[in-house]
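The form predicted alone is given below as one chain in structure tokens.
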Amino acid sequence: MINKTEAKKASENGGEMATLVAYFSAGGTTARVAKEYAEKIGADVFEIVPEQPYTKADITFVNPLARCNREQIGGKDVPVAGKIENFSEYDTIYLGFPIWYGQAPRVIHTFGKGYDWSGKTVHLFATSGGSGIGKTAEKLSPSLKGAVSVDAKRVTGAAEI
């Protein structure tokens, strides 16, 4: 059923509304679900990249002073290269991530930042070797300020989405 904000947006937009799929992916895997889920649902894709990337030393978690660790235990802003230029056109956004430390990577909170989240229904899905989704979304949340609903699961692949 279509609420009212989403049928403005649609009258606005010629009648459509528009689907993203937005994912960060470290070693692959968030990246092919993400994919495979877009191609899936017939919605545009961004992959959100750090402006510096990451090395394979980088996301080394027994590694008390690789970097994912600093930033997620700093709390750190993670620059993102590149910037949707349409994003107001979107409603209903899917942002995809790997889980680190109970939580979506300090990118996806820049990422979140940068954007203004009106009126938008944002699904988080992520993958994770063996962490659950925990309170994901709460802790996400003030980073998607005026999000009309966000929810969020942990996901092996685009069948679960």
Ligand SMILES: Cc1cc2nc3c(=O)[nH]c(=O)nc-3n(C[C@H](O)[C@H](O)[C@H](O)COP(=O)(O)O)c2cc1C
The other form holds:
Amino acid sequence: MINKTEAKKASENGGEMATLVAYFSAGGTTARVAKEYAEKIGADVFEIVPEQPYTKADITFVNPLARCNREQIGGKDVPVAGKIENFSEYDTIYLGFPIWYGQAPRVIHTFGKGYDWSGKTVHLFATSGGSGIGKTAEKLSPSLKGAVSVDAKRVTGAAEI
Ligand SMILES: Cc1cc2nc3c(=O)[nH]c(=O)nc-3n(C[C@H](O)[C@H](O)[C@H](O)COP(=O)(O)O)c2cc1C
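Same protein, different form: I have the form predicted alone, so give me the form predicted together with the ligand.
Every component of the complex follows; first up is the chain already shown.
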């Protein structure tokens, strides 16, 4: 796991605003894309990990009683482990996740609600089993309060971000 303790601080760039790639990945696909993209653009990386990590049973989405289903249907908050202490130093944030039931997983909403997005440009990117990006940006925007702009795309690799 790459987290805030390993991410280099924007202040090391001489105080200039920096770019962050933050991502959640349950199966590794989004993680691969996010890490490759961060490497390519020289951005800091933060892995969004739920305080209570998902087990295989939790993400068996065909089971209506599975945790992922209960969270999504209930619009629940899913607390995130760790905190990005230097969040204010980033002006551009790439936020990646898998599409769950046609939109961002609830843990992404909770992550968003934990920070002040004022003045920030947000690029959402998602991997999926085939679904398009749909209304992901519209649905997530209320959790990214203050963001100057939020766009979103479905990708299959880092070259498409
Ligand atoms: C709970 C859950 C819900 C999902 N819902 C969708 C969906 O609505 N549409 C889709 O195309 N794929 C869906 N998928 C598949 C994932 O979006 C896809 O496999 C993604 O690339 C997984 O990324 P990850 O390995 O980073 O977790 C779902 C997967 C899970 C676990």
